[in-house]
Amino acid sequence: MLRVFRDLFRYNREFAAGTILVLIVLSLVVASFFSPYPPQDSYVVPPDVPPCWAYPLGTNSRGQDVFWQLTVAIRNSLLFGIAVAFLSRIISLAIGLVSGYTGGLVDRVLMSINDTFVVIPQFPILTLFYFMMHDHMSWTLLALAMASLGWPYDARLIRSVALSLRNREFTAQSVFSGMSTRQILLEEHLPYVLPIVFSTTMNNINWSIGLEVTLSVIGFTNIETPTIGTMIYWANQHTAMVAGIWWWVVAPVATVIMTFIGLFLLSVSMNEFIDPRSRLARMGV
């Protein structure tokens, strides 16, 4: 595994650039554990101070240090995206592998359910979910709701790979040797789809963070939990750009863009790595 990452970093510029950007974001996440201020406390520093030596990213109108608030916000946003991606990967793997390997009636039923979720408008559903659970809205509930909507495209992609694996000789040999369906899926087919899972996970994290930011900016989440979206929400509530407190908006926007680009480059580079011809071309073969 380390050799694969070494070769990717050496021969793939997109992977190298994405790795560097993601490492910068992760350094902010690590810094959040050393924050001198409780993340939800207000007026712990002088408000509306522009960037200076004492406050590298300035302070906001709520009396919070923007840098330390940003470290906690990107940590929560990233954890949210990872949680949604992890849960939706489990669903997409289970449905994709079972549907592709089993075939027949099971395949038709699972793909009918899959296609139903594909055509569901996600943003209106999440907005309706917010109004239904307004008094009980939490980070966990929103993650579960988004995970239940973020799996169908990837499940169909995994199914297409599983369909080809079903007709391979090693699958027939596994059946003749007495392996159960669960063993075949986990031990024989799962390793073949893991590169695809890694690639789609990067895209799903981006999708999750982007949707969380969108919902938070309009106040459709728990606005007391520091995230990139809630930072922008409070900046809008205090009309930061009109008041000239531009650093309050620029810092979270720049950070989330850097996160998007880093994860996107990792996803693109993994897609190219999955294709043997593209990988050999990059290595000069």
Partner chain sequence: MKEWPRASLLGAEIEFASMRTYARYFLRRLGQFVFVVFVGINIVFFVTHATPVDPVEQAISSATQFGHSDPRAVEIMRKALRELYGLDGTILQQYVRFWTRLATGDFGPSLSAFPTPVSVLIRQSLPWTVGLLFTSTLIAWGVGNSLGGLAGYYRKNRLLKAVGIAATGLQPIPSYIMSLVVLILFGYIWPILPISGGFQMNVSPDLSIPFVSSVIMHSILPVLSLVLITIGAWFVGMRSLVSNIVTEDYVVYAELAGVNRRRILTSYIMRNALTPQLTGLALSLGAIFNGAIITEFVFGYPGLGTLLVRGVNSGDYSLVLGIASISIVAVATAVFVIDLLYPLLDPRVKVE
Contents of the next structure:
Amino acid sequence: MLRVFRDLFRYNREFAAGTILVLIVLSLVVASFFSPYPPQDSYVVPPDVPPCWAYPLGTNSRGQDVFWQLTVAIRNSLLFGIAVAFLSRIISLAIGLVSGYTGGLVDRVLMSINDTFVVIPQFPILTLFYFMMHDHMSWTLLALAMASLGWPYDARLIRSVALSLRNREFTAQSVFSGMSTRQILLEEHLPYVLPIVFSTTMNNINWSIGLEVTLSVIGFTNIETPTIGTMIYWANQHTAMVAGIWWWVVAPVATVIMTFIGLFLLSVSMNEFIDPRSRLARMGV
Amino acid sequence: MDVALSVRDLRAYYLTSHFGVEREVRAVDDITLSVEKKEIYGIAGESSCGKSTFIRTIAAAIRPPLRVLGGSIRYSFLDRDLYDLDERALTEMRWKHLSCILQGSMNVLNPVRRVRESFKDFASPHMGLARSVFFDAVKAHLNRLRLSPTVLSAFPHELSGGMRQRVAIALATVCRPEFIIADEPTTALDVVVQKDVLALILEMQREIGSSMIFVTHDLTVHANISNRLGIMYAGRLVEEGSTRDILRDPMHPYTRHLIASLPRIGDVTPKKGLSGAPPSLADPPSGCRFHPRCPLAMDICRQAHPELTALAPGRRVACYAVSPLVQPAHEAAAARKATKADKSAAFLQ
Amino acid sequence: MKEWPRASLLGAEIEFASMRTYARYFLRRLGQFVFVVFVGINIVFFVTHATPVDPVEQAISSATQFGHSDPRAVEIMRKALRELYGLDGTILQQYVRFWTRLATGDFGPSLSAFPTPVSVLIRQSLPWTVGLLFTSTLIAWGVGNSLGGLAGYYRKNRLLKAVGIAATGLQPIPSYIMSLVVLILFGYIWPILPISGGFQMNVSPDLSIPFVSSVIMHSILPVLSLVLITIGAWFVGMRSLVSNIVTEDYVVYAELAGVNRRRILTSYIMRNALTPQLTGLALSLGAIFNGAIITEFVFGYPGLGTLLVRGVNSGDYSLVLGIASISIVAVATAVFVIDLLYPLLDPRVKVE
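What does the same protein look like in the form predicted together with its partner chain, given that the last one was the form predicted alone?
Complete assembly follows, chain above in first position.
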């Protein structure tokens, strides 16, 4: 495992760049635990100070240190992304494996539903959801709602792999040895699918953070939870750009772009790594 | 006899590098052979023995990671080595002088365009005819191949496998090239269609009078079509001779095995498989590449590769066990160099 | 050798077979379209009816939160709103009414722009959204695929490599962030283009040159953002498609035949890569639509996105519901249209 990592880092530029970006973001997350004061408190520092030694990313109009606020915001955003990715992975794994393994009518029905979810525009539905929930809207609810919309792309991918696994000999052997469908899926097929799931997870995290930022900026989430999105929301509320307090907007935007590109590059290099053609070339068959 | 193609010491390797793992696959190693005019030269060998790479190399169709590392390829219709041609001369030469019929002709036609467009793209630059005259010529040619002109307006997927193969043959022969390279053209077809297609290829070749290299792993096909036969194993030519001689009296143990494994009517003796798998070309065995699977392997086989040696007129074999005349390749090369040097020294004096 | 009996019949046979496969294909796609609308609208119904919050009570509480109201008046208001929202009667009646409203395109009057019907508001904004989407998708898809195709074919070209790196960087950036970056760049750092609205307020909206040019000027930044958001994916997708297709038999064969390089690139490689990219377009329309309405909101563009946010902020239930439903139908329709175009690009219409 460690060797794989080292080789990847050395020979794959995407992987190296992605790792560095993600490490920077992760170090911000770690830093958040050392915040000198609770990030929600306002007017603990002088407002509207441009970046300087004491406040490396300046302070905002609410008297918060942008740097410390950023560390907590990116932590919450990442956590949110991971939560959505994790939940939606469970759905896509279940649907993909069952659909691919069972085939026939079940497969057709599940894939029709799947394609429908791919096509349906999620933003208006999430907006409607927020509209119905208003003050009841919470971090958890939003994560659940987004997970139930974010699975179909990867379910199709997993299905295609499961479909090919179904025709392999070891599956037939497992069937003959009396394993139940559930056992075959969980013990035999799941391990094959996991690497693919891993690489799509990165993209799913990106997708959910992106949507969360959007919904928060418009104010369609719980705006009291500090995330990258709500940070930009408050900056917009104080018309930071017009007032010339650009660091309040630029800091979260730059951080989140770094996160997106970092995760994306990791997923790209991971894809190349698990691609059977490149794998064969590496193994020297 | 005139020589249509002469290949000398040809070496073509795949050089790859993935995540720091560098590999060299020696798909074609030191192949020397010549094809005479109007002859069908067959190449046989099991899958991944380098047949297809050889074909690609002599058709100047290599692209990285495949690279030609040495040797020469000379066609009678070219005034220089194939790899000394520039892009334009190559394009000019293709299809006019050298055409190919490929394996899996199911997929050699562009799936989203009508057959007519393929004929236009492939043949019209070389024939230099006005549009209507050109298509009259194409239709006449299709007619010779017993194809209705309606195939021109069909998409490839609308044709049956046999028809597609005929279209591919028509496409390859419409410019009446001097040399045709056929790579497993009958492999994906069912037996009945196979017979028709073979007959058709033979007929076209005779009519045009072109020379041909015909590659297939199927020795029964070779028995029907090839004049001479070269047997390839693990990137090297191990035996060569007239098809009749080789089938009747195979000399190399690998050839013997290939022929012994052919089904024969009335033959009830059990077939013996060859132990072991074909070697990896990335890490070929030392010496003779066949020695790990060879029943006759001796010490020298492990140490040095045997030279493909002429043992009778038109008959070359690379096996120490067959004849004491067979020398290690490097010694033979040194000897050749020495005689050459002697000659040039004599010339200088 | 015998004459091939199929050959003479071929023409007519092919015509007939392809007509029949096309009809089957059409029916399948139509079925999928109906299914998408059905499932989508059911999700909308589910979201509005399974959530614990009652939009009627919410509207009442926001209307009565300032000062005391007469309980009788509140009761009348409640009844009126229930009827207006189609929220009276049993759940089954509501479900049927929900579909009837959608089918007739009648979502009742808007609360925030009373008494203008929701359908009128949507009809006013939809052309802006469609125009924005159509233009930006056409540019992004066309340019992204062309450049991606070139990059896949000419792997060593330095310029295309640089474009590739830029495209890889652009690909994961979500719509809002991209729009914001564009807004900051052209609104604050280099203010040369209008950053808000669909046209200049002092120009009368008719087919005059000042109006049209104002519309174009105002659409540049939203279109630019949308193009930047989507072009990377098309570029990268096309590049990898092409680098696979160059090893296909028909490309190798055409190269062996010395077919003109440019012809190979266009008619053999790109032409074959376009079909999966068209499928890709159909599949990502929903996501592109999301991006468009978010971008509209950032640039205050008078389309569905801005209308949607306004509806939410003013508590306009009918409007939000209407936009969500219409969005689903609109995207499903666009996907259906692309599906019908597909056989034009690929003669092998898929029939399973």
